[in-house]
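As a starting point, one isolated chain is supplied in structure tokens, in the form predicted on its own.
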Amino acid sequence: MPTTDKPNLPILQLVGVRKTFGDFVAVETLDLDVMEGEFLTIVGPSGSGKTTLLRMLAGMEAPSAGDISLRGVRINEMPPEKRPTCMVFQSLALFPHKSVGENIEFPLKMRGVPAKARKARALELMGVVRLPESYYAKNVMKCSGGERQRVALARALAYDPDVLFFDEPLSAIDYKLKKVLEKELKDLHRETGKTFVYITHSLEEAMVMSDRIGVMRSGRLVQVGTPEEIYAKPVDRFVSEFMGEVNVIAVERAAGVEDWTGVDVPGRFTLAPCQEIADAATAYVVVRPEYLRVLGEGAGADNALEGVIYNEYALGSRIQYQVRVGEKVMLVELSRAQALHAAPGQRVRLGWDARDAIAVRN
């Protein structure tokens, strides 16, 4: 595969990059290496700075401080058209009066490529993005949303960029088609060996497609890691809650012992040894719903709580239960084979082992 041949070297490097608009700090001093041939996704809530970061990488905004380098060359002031990069916008920015083929060929035409060679390349790229050759002369506005998405991808590839930037390109597409395009984008990345930098607010998109994920908050990169690292080892409560549903329990260290007592739920808890909270007086225990289990008669766990079933939700192959523990609602996710067949109001014991939880300071 093309991607496996890429050297493990950065193609883009950001050192001390900062972006301000007047007194407003959109991106705070940020360091990041984007590796050759990787699929890097930047996620974060609205206003976190992810789109501003992408615009600086693409050359649409210049950093207020710091340096951006492409293959070791500083590109802070280099205009977008001079960079070996291309952007796929959320709006797609296709020419509505042109055909599919004319849209794809546009960058080649701007470079003076002869008509015959342009058409051959357009047809080749249509095959790459799974568009029938019969669509070559079809007006792009007569294509479906998913087909227009493929046209935009083919046009971006026609530039033969080293890096492709994506600004939430799947946000306006229905769920079923989005799932198809997520897989196709991942396949396309592997087949082309290009470097993809993708912006989204969707956890699911990031988890499905990415080699690495960067989580932004208030203009800062809070954590960068593989999807597994971000999901299983979040650095703080914000990342854990942003990357999916979680149970968060506030705890405080019991005097003179290594055990912890609950602040917002009653009980004493055992936490796995963690340098992050080694000298902390208070902390948060983060437990994913799939790591909680219902304890039957005689069953044990490192940590246990008693609660009352409040509601249940069918999630295809899984069932999620809401269990009230005092004033707190805990989420438990079981396979259908493990379904409780219990009515709301029934009391249950929940348990989890220390190794299945994460402890964070804030």
Given for the second form:
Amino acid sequence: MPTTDKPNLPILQLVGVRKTFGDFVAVETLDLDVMEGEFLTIVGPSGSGKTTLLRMLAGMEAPSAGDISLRGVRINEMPPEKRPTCMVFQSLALFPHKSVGENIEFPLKMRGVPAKARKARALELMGVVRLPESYYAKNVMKCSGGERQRVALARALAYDPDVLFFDEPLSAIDYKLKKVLEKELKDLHRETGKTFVYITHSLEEAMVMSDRIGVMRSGRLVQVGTPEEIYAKPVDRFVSEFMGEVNVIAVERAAGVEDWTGVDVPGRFTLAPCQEIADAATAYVVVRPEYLRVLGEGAGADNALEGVIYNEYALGSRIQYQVRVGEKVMLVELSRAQALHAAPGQRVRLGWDARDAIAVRN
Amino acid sequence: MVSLSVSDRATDTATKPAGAPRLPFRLSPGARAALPLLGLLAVGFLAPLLAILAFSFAPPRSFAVLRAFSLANYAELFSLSNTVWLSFLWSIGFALATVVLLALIAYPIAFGLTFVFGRWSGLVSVLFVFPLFVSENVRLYGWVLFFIKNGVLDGSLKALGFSGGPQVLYTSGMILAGMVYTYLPFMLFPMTLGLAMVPRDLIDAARDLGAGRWQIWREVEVPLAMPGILIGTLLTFVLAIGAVAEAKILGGQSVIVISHDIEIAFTYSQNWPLGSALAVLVTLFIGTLTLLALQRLDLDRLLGRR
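Other form of same protein, the form predicted together with the partner chain, not the form predicted on its own:
Below, the chain from earlier opens the complete complex, with every other chain and molecule after it.
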């Protein structure tokens, strides 16, 4: 695996980078190292500044403050055509008046590579991205969505960049094809050994592909870590909710270190002690639907709640229940084998252990 | 009369009971809606053309339309002693030079309007449209007043103690300048439309893939803006080849262009059949060129349908 051969050095470094458009702060001061050969995904809702961040890395926007360096050399003012980086656009930005082959050969043509060598390289790259050779002369606008993705990818690879940027290229692709392309992209990352920086609003997409994930929210880089870290140890409520459907309970500190009182649901809760909330007066408890159990007669857990079932959804291999606890709706996910066979309106007791919940600061 | 027949039809369809006698053919709603325009075109466009065509086959210097058939007018135009081809060459020459100059002048402005001027684009566009509100002849006479001996320029310079302004009036260069000035909007706006259709992303992508400014222009900008550029070229060429006012007013008849020849035949020499034959030839020439150009032009893409 090429990724392991490389020394763990940053290829791109952002120090104190900030970007404003007039009064609007698109990206708030942030530091970020992109490591050589890694697959880094920046994830965040629309308007979180992730695209602006990417455009600064690609050289299409200059930072308002701070420095961007490439292998230690400051590149703030270096224009995109001079950077060893290449972007796959959200719109793909394929040239509609050029054939598949001409699109892929574009960066080579710009460099003055002779036609014959260009064609050979284009055909080779079409193999890499799994496009049939017969597509070489095909009008790029007559290709399907997935085929266009591959053309755009091959064109970016033809530039032979050290870093490839992706600006949500899969957002307009249907779910099934998206899953296929995500895995292909991950394979391609491993095969090429290049650094990939990917932008998406879908954390699911980020989890599948990335070595590391950065979560952005309103211009701030909230958390950077491996998918495992982001999943298991979100730094705040936003990150945890961004990870998918979760139950979030607001709590106040009661007596001891591990003893908290519910704010939006009644009850006393035990939280595993952790750094983030060591001296906080209020916090959130995040419990994933799959960690909530339905407690039978006599069964116990560290924490328990009483509620009423009011909805049931089949999610393929799992079943999700909505359980009303006071004013709050909790989500419980059970495997089909554990299905409750309970009618809406039936009372249930939910429970979870302290170690299965995450405490995040307010 | 037209309005009467329209209201008749309206009441007809409204009051006609089912089973009333129907027309032997049915028109689609689109065809019916196009009927007034079709009528206008037939009366205002097709009929004069047909009249000209008929006149061109009448005996020279007569008004005997459709009463006698003669090819004498065409024979005269093609006779070796006739110098009308000179006027034709002047017109083509002026038209070509106008189109080339306009393309060179309008492209940077169109580029500015699309990519650079931002919120000032509207104002700049209005400034370019504004002269169209004044009649072309009035504007050209304005130029004459400005450049004429002892006119605005010459007179002012003399009053200031200089030896006087340049005598550019009544030269072919002045005619060309007048044509470029008159037809600028007709090149500028189609070109701007063409450039506006070049997605910003594609230019960004081309840059990102290593293309320099010149390469972007050649590989992306011009090919994608081509429909607009072609329409502008076609429009200005057709207008310029039929132009007459610039040569008459700014050129002071130092050069006779083809439209001027036609005008002379119809007015001064009262030879309608000859003028008609000339008009037919010019129309055929321009029509053929236009059709050839339109064949290469993808209007669907221009209108964003593809």
